[in-house]
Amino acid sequence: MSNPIYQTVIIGGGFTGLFTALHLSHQHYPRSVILIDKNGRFCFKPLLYEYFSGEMDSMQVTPLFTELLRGSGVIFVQAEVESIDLENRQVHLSSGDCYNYSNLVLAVGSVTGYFDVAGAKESALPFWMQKDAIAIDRHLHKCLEAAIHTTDPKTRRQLLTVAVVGGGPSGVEMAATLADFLPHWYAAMNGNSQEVRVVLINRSEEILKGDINSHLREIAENELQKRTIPIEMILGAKVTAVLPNALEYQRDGQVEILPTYTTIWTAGTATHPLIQNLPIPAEHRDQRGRLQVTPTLQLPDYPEVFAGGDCAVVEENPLPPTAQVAYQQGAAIANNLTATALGDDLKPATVNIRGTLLKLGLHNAAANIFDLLEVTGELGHLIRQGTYLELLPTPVHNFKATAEWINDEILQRYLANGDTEKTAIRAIELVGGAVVGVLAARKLLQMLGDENKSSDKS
């Protein structure tokens, strides 16, 4: 197919790719922009736990790209990229179509890493996209239904045991969420909620080791024991095999078996195959195979190509694979693309880490604000969701999602049993907390913006 030569192609509609496109639209970028993603919906991954648990709906967490990009001038193409020809500046789709580009943005993120563990890819359940949340939901309901109807205690225990592999933030957040709502599901089926088990298995002796959230370890460990059912932790355990009805691991030189029909895999990520297949030499990759980029987020050998998010690492300045990093890199790439088109100088990307957020169960989270204050419990939950809602793309979607969140999360939750004085007062208190959460988020983003502007002027 024929395309104009002056166009920018963005591969991947995650935080980096989508926000690059939206920032280009706001900057009235003088070249056409094409965003390619195999999925029709953007997935706001930090809030995927809320979608999974029913705390938020699909409109809030997985909006359509066509809705987010309406009126932006960005062309959205739902397709799978088969290969990238860096020499000829072409992107080839599995459909046979081909797009030429003057500039390319690689924002494909990463994929689930199974690390050659036997049976993991076939039998473990990943938690990465909306379809994964739906698959786990269906699987768990089937297990609970089967447990209700079995008279064999051993089989019932196996059906009611859920193993979460990986003690990083994803594993901690998943385990905490499951330990709160699974017992309620089972009790609603007239089952004994105390029979439900959630087991967190981690290779290291510490959860959150080496993660940006590591300073929240003690808080997390305490909160994991305060869920509807306490979470069992098996630490220092190397998972060696995943079977349909069991998990095998090694600990202290011994092989042990955990009987379970449910293994949820959050043990790490791997480099995206598209990135692996690029003709980039090893000296321009990190040890995980990710692309090393310059401070301006360009490939050293192909300056017309920008990369950000989980698939890239800035030379000598690795950053955590978080939403706030990808969000800021998207803005930086857009600024440099506009500078390229106008013939201006490019500027190094400035990323500011302003605290961390960790979900620790239903209506519970830990929020580290500007590395100065740690807030936990329900207020931490409100700040966490308020912060992420402020990051939602496009003002219209942000307003709709925030309005629905305040209504569903607070007003309906506390007024459902009747408009008593006590519940009314509690609802008002929480609306105030929600406003605090949103205002804190806005202040955080304002500070990020002000610092980026200051660095641009220097």
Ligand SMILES: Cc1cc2nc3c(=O)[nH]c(=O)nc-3n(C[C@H](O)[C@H](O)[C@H](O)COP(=O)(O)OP(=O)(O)OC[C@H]3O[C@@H](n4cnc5c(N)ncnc54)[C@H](O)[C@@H]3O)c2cc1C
Second form
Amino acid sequence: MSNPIYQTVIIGGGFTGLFTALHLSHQHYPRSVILIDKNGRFCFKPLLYEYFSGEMDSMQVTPLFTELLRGSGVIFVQAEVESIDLENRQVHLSSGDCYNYSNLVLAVGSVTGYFDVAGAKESALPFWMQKDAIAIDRHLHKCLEAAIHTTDPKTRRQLLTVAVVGGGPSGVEMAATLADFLPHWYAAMNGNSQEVRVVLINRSEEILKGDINSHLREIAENELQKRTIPIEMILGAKVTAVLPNALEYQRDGQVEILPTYTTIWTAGTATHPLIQNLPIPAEHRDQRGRLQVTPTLQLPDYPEVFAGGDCAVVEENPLPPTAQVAYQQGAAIANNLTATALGDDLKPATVNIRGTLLKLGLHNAAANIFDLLEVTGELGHLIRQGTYLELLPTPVHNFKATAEWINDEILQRYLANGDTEKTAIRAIELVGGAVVGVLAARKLLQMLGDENKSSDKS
Ligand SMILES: Cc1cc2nc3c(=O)[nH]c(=O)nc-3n(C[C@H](O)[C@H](O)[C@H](O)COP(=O)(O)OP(=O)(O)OC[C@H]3O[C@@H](n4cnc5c(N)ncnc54)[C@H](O)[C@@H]3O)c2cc1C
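Next, report the structure of the form predicted in complex with the ligand; the form predicted on its own has already been given.
Below is the whole assembly, all chains and molecules, this chain first.
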């Protein structure tokens, strides 16, 4: 395949890669841009729980790249990248095709990590992409269906027990979501909803340990007990094997078995194999094998290559692997690519950690804003959903990050006036108001759209 000399290739259309491409388009980047992703759809992972629970649809949570990039000038290629030749500046696809690049953006994220636990890869269900949400949904429906028709109480209990491995944010959000909607599904099948069990198993004695959300622990612990069915917690337990019909773990030196047909695995992440296989020495990687990048997000030995999001770590300033870091790094990479093309100086990426948002069941969430204020319940849910709704990348012609307006213009402005709780509360009221306004406006537009559709039909 022949290529022009000046061609930027982005591998991975997640938060880093897609936002790099969208920003480049807005900056009228003078070089051709190719975005390669193995999937045809962007996956807004923080909202995967809403997609799973039916609170949001696939158009919102997993929009098509072709639609998002229409009119952007970015060429989208749906293909799996098999290897990268850093010396010859080439990207090789599993189809056998190859792309040359003058600049490369590595944005492949990370993969599920199973820590060599026996049977975990084969028998546990991961929750990472849209296909995983669909697979878990189907599996749970089958289990509930079988439970309804089972007369043996032991088998029924096994079918109605769902184990969630990992007490990090993903495990907590998953357990809370399941504990709210599974009992309703089962009751709708005429089952006894009180027979449904959701069990959260965690290696440490504390959930959310060492996580950016750790200050929401107490709130999360309380909320987990207030779901439609309370969540059972098995803490300080090391999972040693996953079988199709049971989970084995060790606690206090004892081996214990939890009979269950459903183990959902949220326990860990691992470095992407493409990243592992790059000929980058250990001194330019962190302990987990992620790539160390300069403050301008370049590989030290290959300055034409940028990397951001979950697959990279900034030297001396490691940031949590989150969507908010990834999309801000995407914007910074775009700025530096444009600067490179124009011969300008590159700038270090600045990332603001604006707070954390944790889904704690249906229509319930906790929001921690700038470590100053915690908002829970329905308002927390509105702030979380509104923030993410506004972050959803829209087709390029109306791409504008209203969330950044909410975060930067409102929060930063109020906090700049003095970091007092009072100003933060005022900011929250405004954010809450803005979010509710946005949601209401959307609802209104949707209703008007529906009305137009029905009047078109009549
Ligand atoms: C269930 C879940 C919930 C989460 N919730 C939150 C949250 O509430 N808040 C938060 O801040 N963060 C959350 N995160 C973390 C956040 O989603 C990630 O930190 C973020 O997506 C990282 O962005 P990224 O661009 O590095 O990678 P990703 O967004 O993972 O994108 C990587 C892209 O690369 C593509 N790709 C991978 N391999 C190849 C290949 N070989 N060839 C071609 N394409 C490839 C993938 O298809 C994918 O589109 C959550 C993650 C998960 C899994």
